[in-house]
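What follows is a single chain, given as structure tokens, in the form predicted on its own.
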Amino acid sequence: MAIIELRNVWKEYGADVVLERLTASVEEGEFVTIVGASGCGKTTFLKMLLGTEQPTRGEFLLDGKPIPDEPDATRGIVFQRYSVMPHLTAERNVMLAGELAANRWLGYAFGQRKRQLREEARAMLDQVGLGHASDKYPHELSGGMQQRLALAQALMKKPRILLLDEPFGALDPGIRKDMHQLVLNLWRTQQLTVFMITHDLEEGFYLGTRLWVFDKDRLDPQAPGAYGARITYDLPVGQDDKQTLKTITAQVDDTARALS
């Protein structure tokens, strides 16, 4: 059975259609990269996966059942802007989810539970290459290190699905390359299913096992909100297809101009 199924999913805000006619299935362990022009609903789609937004029409299923309408431990997320807590050390940032689960009012664990969470946090920091920085605060870390910390935070609850919303957009090319290797290693070792938004088509082809293009194939200049984006390409990747890359780039650029 597919881990994620989309059955004619639509997302509308009043008269504005953001997404329409989304139909696809994703098997456990796939790495789906998502590209498309700004404003095509990619982040809205990720929010529906997370559970902070709900589809207007259609079925959005996790393991054959409607996705829970709020985030839970099955899904972790990393945003482009660093989402860690600035007043907590790296270790405490990673411990936070477990501490909130232990005591939702104080957000603090005690005794044996605290010691266990600290051990788990240190092991996770080691996995993302931050074992040496467990006592540092976010402002003492570089951008790449902060994203490593955000990954550790997202993975602490051992989610099955990892959602990445342009996590490397603010990083320079050298650091991005290191982060690519880290994400691929975590995907394999933790047996994750990954959905990742990127504006970099080459990054999408390199990282994913499958590439989705979100695009509006129906546009009305007089009513820009009348139609939504859908998945216009669904490609297995890992292939050297320069012509396909050029075609998708042109399509995304055309849509971006039409929406601007």
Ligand SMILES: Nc1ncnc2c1ncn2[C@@H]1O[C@H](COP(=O)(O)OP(=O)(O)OP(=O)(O)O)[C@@H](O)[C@H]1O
Given for the second form:
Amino acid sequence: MAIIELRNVWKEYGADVVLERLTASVEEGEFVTIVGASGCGKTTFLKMLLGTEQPTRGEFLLDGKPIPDEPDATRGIVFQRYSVMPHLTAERNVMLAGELAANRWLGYAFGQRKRQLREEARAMLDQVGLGHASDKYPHELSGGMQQRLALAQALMKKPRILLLDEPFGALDPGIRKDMHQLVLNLWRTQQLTVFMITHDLEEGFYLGTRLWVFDKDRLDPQAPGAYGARITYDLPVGQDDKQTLKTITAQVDDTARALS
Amino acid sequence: MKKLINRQPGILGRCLLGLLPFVLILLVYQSASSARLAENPDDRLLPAFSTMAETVERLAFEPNRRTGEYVLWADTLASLKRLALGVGIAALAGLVFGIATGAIPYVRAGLSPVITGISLVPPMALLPILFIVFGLDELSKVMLIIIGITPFIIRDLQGRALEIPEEQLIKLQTLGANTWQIVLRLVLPQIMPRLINAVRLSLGSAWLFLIAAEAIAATEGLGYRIFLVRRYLSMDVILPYVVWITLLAFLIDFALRRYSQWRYPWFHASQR
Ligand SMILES: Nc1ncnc2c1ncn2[C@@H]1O[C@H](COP(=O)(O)OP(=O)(O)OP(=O)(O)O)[C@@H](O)[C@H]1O
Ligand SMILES: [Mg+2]
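Structure of the form predicted in complex with this ligand, given the form predicted on its own:
Expanding to the full complex; the earlier chain stays at the top.
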């Protein structure tokens, strides 16, 4: 059975239609990359996956049941920023999921359990290349390091679905490539289902297993909110060709101009 | 030559510049005092430094003939006890209600209006009621401090709790946290340095309420002493007491700031 299924999902804010007629289904283990013009509703879609926003029409299903309407441990997330706890060191940030599970009332682990969690955290930090920074606070880390920390923190909970909202948007292209490699490795080893938003169309063409383009196929320049964005392209990654890339780029750029 | 706004004093220069106004104040006082004393040796308004030193020595290091107490220390202890009790209870109440109203919408909906209402009542206007209800002893003075500063602390902390980025609240839920764990692992630790800040800001009012309450009804305390000796125009007591209170206020503030910087380095890094 599909892990995520969309049946004619709409999202409207008042009279503004943000997303409309979304219909798709995603199998466990897929890596969906989402691209689209700024303001076309990518984050809104992620929020519906997360449960902080609800669709205004249609059915949004997780394992065939309506998706829970608040965030929980099935869906991990890395935001563009503010993703890690500023008051905890890197190691404590990564231990957090385990500590919360260890004691329902205090949310702290003690003794043997704590040592074990610390070891697991160290191993995870090594995996994301932060082994040397385990005692540092987030403010002592660079932007890229903070995002790797956020990734490590989210993965410790072993979520079934991992949501990434332009997590590396602020990073240099070189570092971004490294981070993508990291995400791909973690996705393979942990058998996650990943939804990742990116601004870079080309990125979407080689990353993951599936590319979604969010775009408004109907667009009224006088009233950009009259129609919502849909999934205009749903491509398996690997079957890309230069011509498709060009077409999509041109279409997305048109929408972006109309929205701004 | 650099523009004035771009020129920074060195560490020595900063110290000297900072001390200068204090030295000037002392000099002005000194000359005014000598001028008055030269005219009338019995003048009480601007006592000489030597007179004040004698008075302080008598109050601080000689037991009072009647009670056997060292007056300055007894007053200081009494006042600090009231201040600590009042500010401590206010901080605790502020923490509990600030977090509850900041983190939980239902509590906020229930309590926010009444807290806003209470915070608009001028505390000094309630002092007579406190004296009537709690009597003239310790409780009413402590209560005045509590009533005076708690609403401010609650409202400040509620605002700070609401400022916690939503991303972090969501993040913690995706890590499996329940409401209570979110309060304990996210809201409380992030509010603690802000509580210290709020306490530092409200200490000025706390001193004000303390001294006002002591002036009206007390048998010892720094405020009591000042208002007692006012009848005899004893500026040689009042002035050193004022300086002493100021010094205490400074030291408490300094200690709180240092503690916060040491205990919550991440908070002070983000404040810059
Ligand atoms: N709470 C809200 N109330 C009203 N309108 C909203 C709300 N949240 C988002 N929108 C609107 O929904 C549209 C889509 O926003 P969204 O944040 O999903 O865009 P996005 O695709 O993530 O853009 P970007 O690439 O810039 O992050 C925007 O036009 C925005 O103004
Ligand atoms: Mg977005």
